[in-house]
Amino acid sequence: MPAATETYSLGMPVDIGKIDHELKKLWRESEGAMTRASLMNLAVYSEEPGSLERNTQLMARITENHACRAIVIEADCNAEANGVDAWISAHCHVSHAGSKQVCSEQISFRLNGGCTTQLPNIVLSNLDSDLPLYLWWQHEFREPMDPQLWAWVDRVIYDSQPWRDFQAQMRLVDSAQAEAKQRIVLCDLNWTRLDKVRFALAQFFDHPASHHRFAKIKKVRLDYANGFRSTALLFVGWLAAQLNWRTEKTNGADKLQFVGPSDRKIDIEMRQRDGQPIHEVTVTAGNIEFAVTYAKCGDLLEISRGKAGEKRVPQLMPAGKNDPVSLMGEELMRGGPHHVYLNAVNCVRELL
């Protein structure tokens, strides 16, 4: 079984009705050498061909820091014949003490045919005890949003960056929340991408003595990479929600205008360029510019403030990573209902 983890195989094929029996057998045979650990159920759903193997590789890395029971599902909704194949495996990592392997179990499924009818039973019948259920949904949502599944989900994790119709997708997410009586926490990896840039900009204004500059902000410029316009808009939504701005008008896709509490106009310019998802942010408040940009090395942020054209000595802060393992690691360490994200979305929902 440890060898299977190294090669990222799906593990041992099992009959659907014998999964629990085979897992218990696995741990009995490995007693003494391996210790099972689990803090959550993490279900991963994808309809991309080959995703079962790719997600198994991701889970091998994610479980290094987040012990769980992984339920990894690849669905082919267009298959002519219905069917389910299943495997069990374990992702094992040497403990910090270095004496024993700590392992997270994975149950893998390949669904053929009626995905929407099979999925709830597959997930719910294989949950680990009463641990919370995190559902990582790697495909666009579709109707119907099955209440049998969503009533059990504690956190739904998705990435809005590739969505073709943001508003339609959010309506489905809202529907899932309604089915679950608002207990689901929404976790958008597109929002997680902004964490380090948001923190870097916010630190300029940590001290109360700098708060007077909020009322002087007149211009914001964001440089974003191809395909990450929605990420830039979420950043704009964060600023608008935190500073009580409201949308005034748009002049083209990437030129926006907001109005502050005292009817002050704030111009937003978004520019597409090569680089990181959000490569640079410049906020102009009075005669001072606050700038956050990715350093040339790519894993640090340069932050600086000063008058336009003035030579500055930037400071360095950590930059986030855009790979799925890093994004998921950040998200799995969080708690709380993500109110700041929801407020940001509501501020720019019509623009997304």
The other form holds:
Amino acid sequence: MPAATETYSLGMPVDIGKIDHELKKLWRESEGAMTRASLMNLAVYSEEPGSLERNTQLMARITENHACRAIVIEADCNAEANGVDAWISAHCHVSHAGSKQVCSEQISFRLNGGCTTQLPNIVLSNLDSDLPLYLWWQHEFREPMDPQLWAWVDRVIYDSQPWRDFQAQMRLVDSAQAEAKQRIVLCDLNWTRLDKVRFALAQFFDHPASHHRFAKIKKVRLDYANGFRSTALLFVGWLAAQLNWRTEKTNGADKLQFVGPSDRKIDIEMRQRDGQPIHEVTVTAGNIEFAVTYAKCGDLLEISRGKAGEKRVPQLMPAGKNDPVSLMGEELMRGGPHHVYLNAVNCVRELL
Amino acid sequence: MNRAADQPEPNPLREGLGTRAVPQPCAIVIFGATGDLTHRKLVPALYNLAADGDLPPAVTIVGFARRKKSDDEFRRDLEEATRKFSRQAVRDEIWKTFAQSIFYHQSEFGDESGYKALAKRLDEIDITHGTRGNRLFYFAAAPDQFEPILKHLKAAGLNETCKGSWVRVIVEKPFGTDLASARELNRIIRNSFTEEQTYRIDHFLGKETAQNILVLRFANAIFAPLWNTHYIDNVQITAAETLGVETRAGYYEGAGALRDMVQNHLLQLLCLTAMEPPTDLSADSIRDEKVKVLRSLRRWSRNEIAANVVRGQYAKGAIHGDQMVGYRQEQNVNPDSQTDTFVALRLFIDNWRWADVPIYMRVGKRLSKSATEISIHFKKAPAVLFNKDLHDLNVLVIRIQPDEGISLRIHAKVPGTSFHIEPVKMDFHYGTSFGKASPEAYERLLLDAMSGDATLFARRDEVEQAWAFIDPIEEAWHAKKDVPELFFYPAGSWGPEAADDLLASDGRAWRRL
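Can you give me the structure for the form predicted together with the partner chain, which would complement the form predicted on its own we have just seen?
Next comes the full complex, and the chain you just saw is listed first.
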């Protein structure tokens, strides 16, 4: 079965009307040697040329830990002639128990012209029944947001980091949400990027004896990499939403001031520098400084607390990675609603 | 699953970052720190939690044992063991910071001054490492050492809490050897610690599939109406292993399979399978329901035991082509030993839900294969239409280990023009559907103890009720006359024939594993 190996080829070309039939044939041929597994439908949509091959590579890695039916779509919406090409393939991996090959199937489509009219049917007619639909939208959203498609989506995954107009994009997301009666869970990979740093900072305040420090926070400093200002702002939005701060004023693009409960002022300083998307965060509360910074080895966070100038005993925690496979892996593991994200966005929506 | 009463207000920055209770900074003091359990399970589990970022940074480990050793020697020993037994590879940079929080405290268990010095050291660690007065005492020592340890902990004031801090104690099995000794042990513990502070660990409950029994039963509406005497014909629980007594002969000779496995692990699995829905997911709500199952177990009179309980001992045989000696020929085993290495039981739960449903349990060493599972055998459909000649029942299987998962056997028509019906299996494998490997049971349980979540730990009355069920069987086996027979079975078989007869007399058979 040439299509069912760990390969980045698009697999076997199939007639679009016979996808189901060809998939069944594919599995029948490999029966006994491989096990098909699927926990979700993961549709990936991109309008970038060459994305079909690139996303096939990503799916090969994502399916190592997240068995799914992958529906990978590349669209050339400006093509003059309408048309659809389709392929089927499988990503197979040896299971953790090491005894068998576990495979996820992929259906690939190249759409030409008429994207908005063709897309809903392409997705809806190829779903693995009874499994949730996760739609990874790699392009900026644009009108019209097809009501039939969005009504079926359980989780929409996007990355707001490269968005040029956050407000306009969120308006489109809101309209999709309206179609889905607010049922869609919004999964922003720009938010997922913050998971480990948020976790590292949060753990400083787990003990109730630390809670009084919230009321003493006077300064937050964030170092972010070029292009990740929106990531830094989401982090600030998270702190503000969770600790009941409201925006007071902005002093230039990277200096903000919030007001906390009992009218306490909190200064936020964001600095662009080389490194990880969020390279370092320090929170000053009274005379104590809480610091989260990338360790030299890169995939660990060094966390420490102490008075300024005092020798500290740093601890290490996993830092997470910024590549699409790692971010998707984190996001797919998480599940549940993302109210905290929405609250964070709402706190800094005007600044994004 | 739920926070204990002494849990603090939630941290607002934790919202959305996880669904479990947050573990608190603490000093974990391990009594018996130079032993096997510490090296093979506890420290590798703590290292894995640290490497995954699940361990609060302000957690320290203090090993308490008799042997002379420096902190550095202790750290080196633990590093070597962790490299060998950890489920993930040890990273030097993570171990380095993890090891900074490991200390060794040398003292005899019965030396009062050793505990006073420990108290002083823990106070210092509170200041230097931010453990905030929280203490988790882990008893990995032999049970006969529990009393002096507990007595001296109390004398040194180490059972007392300051405002906002907690002290908890984790006790490893065996929780006594019978009801009287279990009560005595509980009394000794209660002299120093309250029940809320006491966490009796049963590592079976930390396994992913054991926890999934509750999810399967109470998150899936389809099973609820069927889970009773009207639809279930019988339940079978099997814990089979190919291993023999290995290096545990000293302990096993005095324990046997009934005490070693049935009293704790198998009865716990039975409780999860048979309990009523709890009112909520708090530790006590769940444990209340488990205790009701144990209280409802039918007690056999002395003369009923032989008819309902089969005990066996392995004789020589072969497993996977290797010749195996019999139990009596194992090192440090009495050549006339009467110890049970196999037990099969027929139980009844005398309550509304389970009336007249036999529960068959079997546990044994040196059996054909290693497997732990629970199977629910549903009643036959009415013997009309297709069912006149069908003998197989619908069976729901919950596989605890290995190859964790769930399968359901149903009947299907064989394709063709005739009406030929065969059983088919719908199978769910954790390893296939979820790529992420499950954490070790000890990781989950240690984290729960640090979080104040006692759901997966046995409560005093659970332990005592389990012994109350086991004791009459042990008494019958150790009586002076009319002692039920000890059956021998060849290593590599599925136990003595008498175990098969136990089910055959009811017109049933053990599920083929």
